[in-house]
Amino acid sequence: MSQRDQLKKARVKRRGKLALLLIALVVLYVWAFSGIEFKGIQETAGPVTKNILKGFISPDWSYVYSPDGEDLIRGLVETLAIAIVGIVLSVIFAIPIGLWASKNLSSNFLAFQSGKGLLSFIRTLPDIILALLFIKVVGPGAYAGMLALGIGAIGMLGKLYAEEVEAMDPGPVESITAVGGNKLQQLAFGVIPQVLPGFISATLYRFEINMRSAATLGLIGAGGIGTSLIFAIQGRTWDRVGMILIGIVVVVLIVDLISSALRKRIV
């Protein structure tokens, strides 16, 4: 068989695999879509959509600040506080667990696999489920939201920290070991200086997610601006809904821009 025939045969084989893959994806999509019950669009869909858009165009600017009671600024500040305190709580627990789950720092297979198993378990718990559980434990409010974000982010941060440690250069640690350095000195002078930029970058990335999640958790009573949003939706005060959504979008964009700029400078 000539080289040209071999190339033609390989091209036909690749196209056959691609066609099978596309057919499998279409079958999977049809199967998944068929499991979703569709009851049609509700009669109120048109007026509600119109009112929401009207709320965006003519938001309730008087809700931005009120010296006497609840307002947008207080809600956004509380949301930001939940995100900040939550990420600090996550970092405190994620660093030791991430080091424990790092393959190149653990003494045996069972040690680092148990750490990875713990992180995988925490990652299976959605923030909103944790928030519902903590609301039952500490009551509704910002404290439940902070605990949900703080515990929920440990799985993701610990995994990213462990991957950062596993990708580091082993040379500095080996040098410290060669001159008699103990485990603590290896960690302080060989590991941390190498992985610190990666740790900070991962933390900032998770903080962006925390900010968006903190706004969502308020919808179920875990504090923050989400609580005001759900009350405004239930009361059908669409101009206030529009003002709250605009405020959330602006704050999340600002946090994303600052976080992205910091990560670019660090990494």
The other form holds:
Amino acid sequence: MSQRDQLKKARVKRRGKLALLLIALVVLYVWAFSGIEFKGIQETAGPVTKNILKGFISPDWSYVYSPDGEDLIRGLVETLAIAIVGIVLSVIFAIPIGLWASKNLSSNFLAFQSGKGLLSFIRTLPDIILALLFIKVVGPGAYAGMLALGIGAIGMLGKLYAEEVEAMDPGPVESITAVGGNKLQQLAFGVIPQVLPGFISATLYRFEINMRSAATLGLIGAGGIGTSLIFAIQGRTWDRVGMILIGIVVVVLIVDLISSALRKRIV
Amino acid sequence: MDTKLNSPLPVRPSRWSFYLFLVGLFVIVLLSAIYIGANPLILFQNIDNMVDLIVSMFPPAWSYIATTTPAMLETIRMALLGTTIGMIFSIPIMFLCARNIFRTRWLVELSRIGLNVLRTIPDLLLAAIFAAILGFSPLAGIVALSIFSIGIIAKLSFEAIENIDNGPLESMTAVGANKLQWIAFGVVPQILPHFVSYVLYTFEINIRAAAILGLVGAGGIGIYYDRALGFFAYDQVLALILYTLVVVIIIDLISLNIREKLL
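Beyond the form predicted alone, can we have the form predicted together with the partner chain?
Let's see the whole complex now, leading with the same chain.
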């Protein structure tokens, strides 16, 4: 009897919790919907959508390559270049910071915690905000975009590197210590060979993200294909917008395929 | 055979291809750097610009936080609605993409290709296009975030579906359940916690995304970033960055807490 009562009580409690959760969700959604002003869709929405779809079906092929001036190929190559140089810049900074932030390599709490803090701080800065700041420093263009990506990616790469180092086998480092290897030798022969595949895999993964970011940075004036896209949108040349989107999708897919094939071979 | 057995040491494989690869990589990086005009000199010449910029950020304009709070709430609303709509649409898609639910090979592969193509389009690009279609309003941001969310939620969920335990499914088939019953009682209870966790994770991503969508005219706090930067009011920019940071951290903490309880 008492056991049955207990079960009953537990059920009532569970139902009560569920009801509370549902009420909370309903309140949340009422709040969310009531706050958004639906000013009505502008009347051009229909024709614009039709034109964009038409642009996808019959894209502006003449935009792919033109011997002089702006074209799709140049925009995409610039985007790729931004992503490549950006990733190199972030790797150069992320390796030392990642090693500094790994728990098992540093002797005291303060050292690795400060490294981790620095990495989380960098991770919270959005790429776009960094790009806006670098545009003020070096002027609009691909260079600003590259710097933004390069600095922005340090946070994530450093974190992934540190996790890789923390997950490694301590054996090799201990053996090198036992035969009298110094700190640098421990690092070069004990740590690096073990973590290199993980580092490369993390770098490739971040490179895939860089490609997408590099494509969007142009929307705010930091070079790459995004610049051409925003001009095409502002100029209402929808067949060109369609062509640019197709170009971005194709290049990002190719980069993803190559990168994930490489990552599978490495790990 | 003989020679191999008698040779004192194994022959070291040639490393030429590796060195060639390194040189190739270096050349590509160098050419890319030249192509985009990445001249370190410019950066160092303009370093005082950067110092000026950082100096002008302090002290942050705290009063700006009160001004921008309605926009911040709008950002949260956009992320909430975008994630919800994306969640609803990703439910049929994730079942279509799972190989162990639908046995029709061409249908599964086609949905997967469609999902992959969808995932290549960055959130800000979607926002720019929908801002052009729907006008400069939060609606454009919500639609962009919805589509962006489908890519993440459907992708993570169909992988979870493919990893479920087959036992319950087999028993359901054995007692003659139809496809719908099979999904409702065999699949859903197994993936529900994962699914909710992925939705929350997507919500975390969408809060970050929604905060910058305003830069292309799709509503939310991003509009104020644009305005503050336009007026060179860097103390306001810093206040906005810090404000966004705090909101993101609070939402991450809540979401992480719920996700840990779920799994």
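What you see is a predicted model; the values in this text were computed from it and never measured. Take the two forms, find the largest set of C-alpha atoms that superpose within 1.5 Å, and that set is the rigid core. Residue numbers count along the first chain shown, from 1.
- Once both forms are fitted on their core, the CA shift for L253 between these two forms remains under 2 Å.
- When the rigid core is held fixed, the Cα atom of V27 travels 2 angstroms or more between these two forms.
- Per-residue C-alpha deviation between these two forms, core superposed: K17, 6.7 Å.
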